[in-house]
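In structure tokens, the next block holds one chain alone, the form predicted on its own.
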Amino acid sequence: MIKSLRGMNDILSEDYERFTYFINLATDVAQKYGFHFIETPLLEETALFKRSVGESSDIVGKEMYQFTDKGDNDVCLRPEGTAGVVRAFVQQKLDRAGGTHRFFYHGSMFRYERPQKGRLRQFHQFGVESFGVASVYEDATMIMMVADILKACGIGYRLQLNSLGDQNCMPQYRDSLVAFIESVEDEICEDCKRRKATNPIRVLDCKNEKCQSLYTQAPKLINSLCEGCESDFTKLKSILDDNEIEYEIDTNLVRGLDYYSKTAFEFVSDNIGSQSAIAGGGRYDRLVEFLDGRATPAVGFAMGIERLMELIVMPEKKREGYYIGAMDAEAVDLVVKLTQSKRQSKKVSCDFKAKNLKNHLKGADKVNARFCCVIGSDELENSTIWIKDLQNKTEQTIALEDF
């Protein structure tokens, strides 16, 4: 039996109904900011991803789905959504045209990484892109954005914050941190010791508990602001504490692409083990310019719609619609256009067997139908159709002109 790869689920019934409530929901409220659905192709060039999620990332060394096309081209499978999206705006001369420019999106990711609760081969995500607004209230939105939508799925969160600086306080900062890891080089695993030369920063983000331990003492970038920096930063606190937006301060917070400065943020959720992030982003100022765009600001989130799936606190279920079907043999063929009729404006369910009574009521509670319509022998010469409203507890017969 053929079956699917690891880390690569079907998404089926009730997991569905939770997948599309999600993904309806988010984007009822990216609408209501004011943000326009833009949707980029599963497979991009390789140097894509290289040249803005890093090749310091984990995802690029180590997980991506890379391989080369018959035409000779080397590809990958989208590891992250943002890139693609910052790729579509360049090609399409939005960073030319000025102004401002907000999409959202939402779709399949790949990572060749080992599967566990809420982190798969193949995932979801939802995500949101702002260019051309250097303000840090665009960031204070995009975080605002996250809050409204977890609160609409009933799902409580932390939120983290961080500054990573920008191109006026990075460098001093790489160059203390460089010599803090060079003092500990020997206690470091070999990720970090790769990544003191590409990237310096992103050990912070290793997941190695020695590691952690020893990065306490690592001097603190949120110490080591710009003036522009901590002026932003100071406001973003400010904006969140005005519209009651609470968050604690995580010096260590990095995120884990390479394309991220200034505002870093991630929401976590204390009720998912291990992997407690289900939402980051932050402010990417110099990737459109990276992707030889214009210099354009830019920042964004994304959420990864696994890790939510069993957080989300789903409305009450309503009965809707109709289910129809056939006591003999001789009404099926009624029920057939009967049902095809009704569909024109209604959500309506058919059985093309014909059983007794209790078993289509069964069949009408099985698919939640609010109404169970069967015809017999008896509606049949009489031209009539039973009905049970399986909500109110009402049964009756009435023509099937009426009906």
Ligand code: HAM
The other form holds:
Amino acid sequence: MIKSLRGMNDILSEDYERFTYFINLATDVAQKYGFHFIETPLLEETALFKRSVGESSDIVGKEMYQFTDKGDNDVCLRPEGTAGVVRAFVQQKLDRAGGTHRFFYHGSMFRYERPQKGRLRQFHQFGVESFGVASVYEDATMIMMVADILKACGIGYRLQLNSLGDQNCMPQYRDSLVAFIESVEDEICEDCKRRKATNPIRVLDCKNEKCQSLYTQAPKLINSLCEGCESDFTKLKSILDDNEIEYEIDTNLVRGLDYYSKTAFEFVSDNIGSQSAIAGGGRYDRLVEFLDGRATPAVGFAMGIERLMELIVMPEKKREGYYIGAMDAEAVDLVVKLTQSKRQSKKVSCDFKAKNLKNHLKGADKVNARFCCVIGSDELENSTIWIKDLQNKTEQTIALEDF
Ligand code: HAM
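Hand over the structure of the form predicted in complex with the named molecule; the form predicted on its own is what we had up.
Now the complete complex, all chains and molecules, led by this one.
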């Protein structure tokens, strides 16, 4: 038997209901915030991710589904959504148009990670990207939007917040961090030694316990922010306070993608095990320029749909629509005809086999229909139909023309 690849799941039945429930709900919130849908390809030039997510990141360095296509192009399946949206933004010359552009998207992302609970190789994100607003109010709006989506899903969370500085304060901080790393270099893991050379701040979110305990002594970026970053971060916190969004400052929150500056945030859940990040995002004011566009401030986030599906509180399922069945083989044609006409306005299930009433009632229950409608020989003769309202537990026989 051929099975799906490791870390790649089918989504069907109840999971699919949860999936679409979330997408509809998040879409509704995004539209209320003035965002418009964008779809970008699953496959992009590898260079796009190298230049945005960054060659030193695990995502690009270790986890890409990368191959050469039949036209000899170096391509890969997108590991995340931001880079493609920025590429589209520049390609469509929206950077030149100026003004504000706000997009949302959802779809599959691919990362060749070690699969485990909550960590897949093909997973789905719901994300938004906002272009053209430098104000920290937009950062706060992103965070409030995630909070609104999670609230609508009945999901509790902890919000972790950090500032990664900008080109004014980050280089200086990086130098002091490198000096610190060198002072403990004999004791850190091989990955961190590599990170020191490629992207030193990534050592701060190393999962190795020994490294973590050493880095508690490391200089903190938050103490080295320049005036602009410092005042934006203070303002961000005060906007969140004003809007009653609780947060924790996590000075080690650096995010696994290289394009961020200033605001970085992650929403985590304590109820889904070790893969606890349910949403992450931040500001990326330099990325449009890195991808050959005109400098444009930008901020966004993405949510991991599979992780959220574990947590979503679904509304109570109401009985809906009709189930129509025949008790007599001669009534099947009529049942099909009635089904077809009722389907123009209602959800209708139909059984093509003649069965006894008990089995039809079971069938109606299985599809969660509100009305179980049955035609037997009596009903056929009298041009009537028997209907049971499975919610109110009432039954009646009515003329077919009234059905
Ligand atoms: P990210 O933190 O890499 O950010 O991913 C966002 C979310 O996707 C995570 O918080 C997590 O819920 C989910 N996720 C990531 N990897 C996996 C996986 N292997 N299996 C299941 N779920 C996963 C980004 O991708 C950025 N593009 C977010 C962003 C948008 N920043 C600015 N704009």
